[in-house]
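Only one chain is given next, in structure tokens, and it is the form predicted alone.
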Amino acid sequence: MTIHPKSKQASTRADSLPEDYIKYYRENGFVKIPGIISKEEAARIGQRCREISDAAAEQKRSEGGTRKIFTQVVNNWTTDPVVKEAVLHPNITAIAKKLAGVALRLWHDHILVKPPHNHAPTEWHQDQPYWPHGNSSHPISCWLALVDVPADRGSMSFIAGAHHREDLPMQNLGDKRSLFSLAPDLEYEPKLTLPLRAGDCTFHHGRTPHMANDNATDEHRVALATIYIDDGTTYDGRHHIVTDPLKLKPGSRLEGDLFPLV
């Protein structure tokens, strides 16, 4: 039985998306997308976002806090010109909306780095439940690895067909019983770990279960997440890094220049 679909191309284009991939992800909740950037492409912004994550680390550590699972920076795209090149990146933007099916916004960008030897596995959660959201349907994430990650440096794994479960709560994803506390039957459904190339990545739906291995490798673990919201998504008034400083009444459209169309 395939598990997921697999190209011998160098690159995936959106242009050239296969159908199964389409099916795959909207059957499944994930995919994974071999060479959605070039390698180079990934050195390169890869780089960039060790720079900015370590700066944002040295910050913590001097302010007295400690770096645990990750160490998360979020919405670079609206500062740094390299990030916001990879967040805009039109073959990862096309093929996520190929994915998702309907027109799509910008949520945010998050770069994500797990030091050599962290010992702290992301464990399994939804994202949905995390964002102050009404009337989205199809979001999606690009989980874009810019180092080669393979399973013992912290790549993600996911239950497929688990996207439809939108009953559930805010989960921890510091816990590794919080989602089966909640869902005993997503327990023993069947878990897929997807290693990736520099340049590869996977796409989720916010609703999708997954978590990402702790990090036993002598190397950092570079990956930037780029979430997309179906346009026409509302703010429902909860607390959020993003939405906080912008003051918005429960109901607001999420648009304008934060929130672009992509």
Given for the second form:
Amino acid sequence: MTIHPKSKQASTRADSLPEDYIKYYRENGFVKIPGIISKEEAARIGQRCREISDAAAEQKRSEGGTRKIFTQVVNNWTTDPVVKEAVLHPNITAIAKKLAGVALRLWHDHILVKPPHNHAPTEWHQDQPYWPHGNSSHPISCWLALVDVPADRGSMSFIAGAHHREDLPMQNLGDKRSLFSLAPDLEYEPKLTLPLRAGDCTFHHGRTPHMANDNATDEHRVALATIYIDDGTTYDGRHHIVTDPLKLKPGSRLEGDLFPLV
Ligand code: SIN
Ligand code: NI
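Other form of same protein, the form predicted together with ligand SIN, not the form predicted alone:
Time for the whole complex; same chain goes first.
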């Protein structure tokens, strides 16, 4: 694993993105970008994400359900202008395109809140096997910290250089052994944990194996993940919460209002 680039600056702009960030992302399948949005933006967007997540958790409780790993709410950009601002943020989308190196469309966003002392890590997995996609080589997720996320508040870890693994079936993010029983070699690869300050993000490729620690602190962990996909990605006919209502024909391109070019 090459050394992760170190920035002396608190913020990172797309038009001056250092080449070593792009090189690191392409080699390893993930990279941390300090200050992709300002602290003020993070506080405002974070507060809104907390409100949306709390309302969803309350709704779930009233229906008798709980979600231990995280409270996940999908495609908030379609209903909330503050989340939309983050999902289509020009600095985030411009950096995503520079890292991926191709034209991108939005796939979806999800608010990911881990409550204090949730005692449940998000176990090792790749994201792409969960998505009903064909013709998708450069999917890229932005995981944006909206509060400070030290290692013990549920920060993410990544396995370097494993984003070429296209051979693995879907892994269970509630099962600690799931990825390693499918790919025993990955257990012995180096792993990097990337704590983030509010306003920092990591980008990871859709096939990069990653996990998030449990939240062992007294504060909520609030993050917004936004996934961008290659322009030209097709629907492969499988079940997914985002595409099910659309009744798409297998083989059709993901495009139009719900999957805008960014
Ligand atoms: C998490 O935030 O807990 C996990 C996010 C992910 O798996 O992409
Ligand atoms: Ni994931």
